[in-house]
Amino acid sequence: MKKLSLLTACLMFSAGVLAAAADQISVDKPYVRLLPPGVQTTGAFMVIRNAGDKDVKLVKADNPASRVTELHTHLNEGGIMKMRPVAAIEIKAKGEALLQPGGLHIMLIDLKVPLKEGDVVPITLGFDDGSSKKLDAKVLRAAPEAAMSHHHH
């Protein structure tokens, strides 16, 4: 019995130590922006929180609605705002990354079919340790109020 308890304790400890990055991540208010008919590219926005003790990097995203999915940011280059792909989006330990219009976001490029308001786009987030997290992002005309009124503390 004592050996079984020790084995159980070891397994529980190793499960905690080996927890995947995705297990520490939660996502709030994910949505995909509805764009006018004919536009083949849109963005996905959300708040990604990291409850873990280690920084985590979002290194990729995927979805079945577009042919290409990239991580992007907006940069001011010579007074002109431009979108640029980024290799990763860091989510600090006990922190969060805000993906919002005009900042970091996920680009859905070359949509396979036009998106309609209320559609749900399944998105898979991939992290630097190889773990992943799936979420559903609703297609909305405007940003959910809670995500955009979010403040850092």
Given for the second form:
Amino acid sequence: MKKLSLLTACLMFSAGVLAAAADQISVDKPYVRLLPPGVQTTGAFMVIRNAGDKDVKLVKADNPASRVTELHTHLNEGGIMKMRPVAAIEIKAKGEALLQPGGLHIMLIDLKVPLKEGDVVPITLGFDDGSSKKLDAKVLRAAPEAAMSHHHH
Amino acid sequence: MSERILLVIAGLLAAAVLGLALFWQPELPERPLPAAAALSGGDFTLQAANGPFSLHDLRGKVVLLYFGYTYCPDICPTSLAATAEGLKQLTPAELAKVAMVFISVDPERDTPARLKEYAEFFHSAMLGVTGTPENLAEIARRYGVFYARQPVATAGGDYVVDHSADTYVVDAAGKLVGKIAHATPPDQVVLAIRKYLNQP
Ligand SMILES: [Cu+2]
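Okay, that's the form predicted alone, but what's the structure of the form predicted together with the partner chain?
Starting with the chain above, the whole complex follows.
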């Protein structure tokens, strides 16, 4: 126990000195897509912004609602859609990563209990420097306003 | 004790899935789509929750066909949600002349009952159907649909099915007339449906 708090203190100290990636990151309009009854896998979507002047890589995500959480993307190869895990999602310095249906997303695989509309799923994002960020994603039937059209302005 | 039984069941299931994967011969997984003009489309009969369904049952309506599977984590829900949103923007008179059919190319996992629940979640007018692997492969060939089961190294699942994700449009006479591309936003889905609705 003592060791753990010491470790935590060390981590917090180094985070303060080095400015952890997570401190530069903000997340906008996170949501989990409500899927039909019986479907045990769904996606989480959001806009991840990086206010820092260094590129940041999202390397993992975690959540208590599903047994497995993975980072995924879609590939369109000659009209055939493929969905594959990716090792990392890059958020450019002063830039953003768009996680949306049909593109990059966080997969919640093998849900422990069915999600209902309005449920809140806590998601922890893990970055390449070991820092992490927690956020709450609401379960919604459709994308929240502006999350989809974000590209256009 | 019961945990042990579960383990045995899990082991048997894993073996069954592995066996299936070995015997599953995916249809032409990667090849450019042939020109739409060469596709014959045509009638077919599959199984819905309430019995056999034939495309000719919908003669007189513009029919949207989508080939996918309910275990699809993101591609199918994205397409179906956009199409359903498009259907909701039609007037009741227009909607009465349109039908949407979701065809599962994963009959091992998708029963007609499961498909009914799945399709109706997106839109009450959406019908979910499937059939034997041979029947599905034959229909897919006529419509220019491609799908292939792929084992994916994910801890959560056994396999995914890569698939073409366009929505096929069949006119009131049962003829394949066009496609709506994957990820077409709902307002453009509406335009596409109206284009075919208003064709003589
Ligand atoms: Cu799909």
